[in-house]
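Below you'll find only one chain, the form predicted alone, shown as structure tokens.
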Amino acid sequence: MQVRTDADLGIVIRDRRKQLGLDQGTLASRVGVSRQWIVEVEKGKPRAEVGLILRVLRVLDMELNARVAGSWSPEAISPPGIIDIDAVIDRAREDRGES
């Protein structure tokens, strides 16, 4: 999933937390924040401290990758050997002038 908004980030964090079978209180305890802070982040809190967000991602065994918008290469969006078919289709549409 591309993360473009605070709400997108909250969704990613919530989905991963649930995937790992963690409740909000347990995640909060592991990160060192309050349960309410986790609730707010999962709702897309716009002013969450970056350092704490990075700590949440580490606890959830996630990493943050960034690339320049509009740049495209399989390596920029996927680990070696894995092709993101959505990106390939999007690029093909751009090449043909479709939107």
The other form holds:
2 protein chains.
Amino acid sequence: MQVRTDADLGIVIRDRRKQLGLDQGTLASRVGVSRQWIVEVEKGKPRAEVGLILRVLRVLDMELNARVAGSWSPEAISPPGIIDIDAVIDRAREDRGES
Amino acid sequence: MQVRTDADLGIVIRDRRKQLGLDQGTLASRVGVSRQWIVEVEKGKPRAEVGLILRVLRVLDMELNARVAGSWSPEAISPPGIIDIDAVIDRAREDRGES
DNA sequence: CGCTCATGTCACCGTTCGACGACAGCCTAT
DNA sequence: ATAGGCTGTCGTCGAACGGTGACATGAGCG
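Here we have the form predicted alone; I need the corresponding form predicted together with the DNA.
Below is the entire complex, every chain and molecule, led by the chain shown above.
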């Protein structure tokens, strides 16, 4: 899911927590924060510490990716799935300076 | 890029800032934070506020995505970009049961 | 109805944030 | 050599953090 605001982050965390069947208390103790902190973060606390947020995502077994807006993961490890071989060849040609 | 730790975040921000040819001062004023804050975040400040981090990424025209670890973005269709052809071949070999 | 569990909220407290201003170290160009 | 720009670091200070413990609500159940 796209994370644009702190509220998005709260939604992601809450959804994933419920998905795993955890309550705020156990998540809090696993992350090493207070339950109240979880409550506030799920509400979209803008001033929460990033380090703690990252710990939460790790506990929830989630990954975070940053990339230039509108681009499709620049340095991503070739994801399995459909590969547009023509695009690959075109790009290779461009790198060589061919038309 | 994968963002696992606060240090990763610092690297992403610094790289993107330089990519855009901005210095810490102008980035700071555009985001609405002090230059010192930028310095510390780029060094991997773990207790920085998420809200500010998100503002920085927005100014840098970047997107953040959260997903369950190990899953590849469900809605991504053959993304153009740099493809690690060796990884692709290795993966194909593994699928075939080859060594 | 009582009981339990999960959740939201409150006040208090020690710690740390982020802003501000100033200074030093490094480059690069003049 | 001198000037200028970019970066890292140092105090200081008001504001907010996150932890603790307690209390209130609401849902589910025997």
